[in-house]
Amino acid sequence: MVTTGDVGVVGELHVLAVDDSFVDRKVIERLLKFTSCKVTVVESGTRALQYLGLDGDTSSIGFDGVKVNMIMTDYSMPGMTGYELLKKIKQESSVFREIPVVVMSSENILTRIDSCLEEGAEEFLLKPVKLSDVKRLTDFIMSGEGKKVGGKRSQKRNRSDDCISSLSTTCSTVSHPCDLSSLSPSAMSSKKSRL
């Protein structure tokens, strides 16, 4: 299933959103949009491969036929991850190796941070995703600043830089009011009574 959004404006980024939650891919597609960007959103790396034209299959729509300025992918997908799509984009084509790749995950594990980074992935976010990251992912876009310079990143994130944000996105959703996953069921309960 390939949902693309409105045909947008001149100078509009157009992203390819994958996860294959559809909650999240609503949500990431719900800020996209607010952030005034045009979105496809896929539900597997294959469908993202597919839509890219990067499958093998000649009948896939394929890069004459698609813009996308960004992909945005979530890591753990059944089938294919997105450390592997990311990969694939950045191995298989020369056309697609210059589009930012950001990875996402709800795991916050070095280990798989550091790899898709050292693989070329522009960002890696910690769901829940927050438009503030998106905000500065497509300011960043717009800006030129997520093109190669003399076939090296012109900003690099460190390892160091992911380890602070992370820290910061851990110790924020620990502290969120809306925060509901450290409540037993009877605390839920009484608390969607008094609602």
Given for the second form:
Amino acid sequence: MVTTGDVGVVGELHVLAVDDSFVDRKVIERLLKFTSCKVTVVESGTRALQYLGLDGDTSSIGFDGVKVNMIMTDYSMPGMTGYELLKKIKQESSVFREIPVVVMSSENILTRIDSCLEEGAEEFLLKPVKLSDVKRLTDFIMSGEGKKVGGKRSQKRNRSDDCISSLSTTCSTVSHPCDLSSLSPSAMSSKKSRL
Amino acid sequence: MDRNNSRRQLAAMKQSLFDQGHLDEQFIQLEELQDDANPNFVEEIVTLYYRDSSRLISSLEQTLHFCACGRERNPLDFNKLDTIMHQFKGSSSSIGAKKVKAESTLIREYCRTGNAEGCRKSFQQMKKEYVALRKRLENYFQLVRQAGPMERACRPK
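If the structure you just shared is the form predicted alone, then what does the corresponding form predicted in complex with its partner chain look like?
And the full complex, kicking off with our chain again.
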């Protein structure tokens, strides 16, 4: 059984990171540890579900429960994509649905971003993920905001309508996100207004 | 002093890696994740990258049918190529390998347009850069070690 929102004894967030790339797993792990998070890294959506106890095989897991405060998943993975993992988690009971899920991708594709946000993703980050992205996320979750997620189309989406409606215009002007040093592409792809 | 000399060389080496477009901002981002407990993180990641991507390089070479015999080559599996390149580009981007990443983007474009010759040529360009960068980074990290811990320890957490 997974509990969410509860921060560990020392005020540490526990983040589950999912990525099929070995290098990216190492980087995200370091980013999260640097921001004082406890990190569990897995290589696939399947493994992530197993870890959370959502694979229908909970009897094989010997421990009481896993406290995960946030999930960060790569989008493009063989087998189960990050999007599919996101959907599976959001379709679960309220306990799991409340876990903020952040999707990461090296590709700045509007339809992809939009479908992830529609499906309840907390944020969509462009890779390579920066320390500032992770800090922003962990601050946000530590502040307790992460608990307020409603159904699929959460109230966050409504509150950040100005951000979403400008998303298409800002993103359309970003043709080479990696070359714009003054603009953070991942910030543009997130619901920035409430952070 | 040897150390000061090393530090000057180090700064110059780093500057040229950036000026010549071999590395981008991501490399700096990784350096900023180093601290006393993890002083060699960047070197570790770069080592992992080269180890991990070598199998992708082999796979690419195989898929591109590079053979010395010069006989008629079979059509390329562009989908497979693009899939491998997506992975390769991703990890190259994660270590800040700017030129490798740019060449990878080019290869993917050729995959999309089904241009076999373009794929092969840009792969060769990319591999050249990939190999050259490895050497330069090896030298860089060697100098980092010579320059001493002061070079790494000044990052506030």
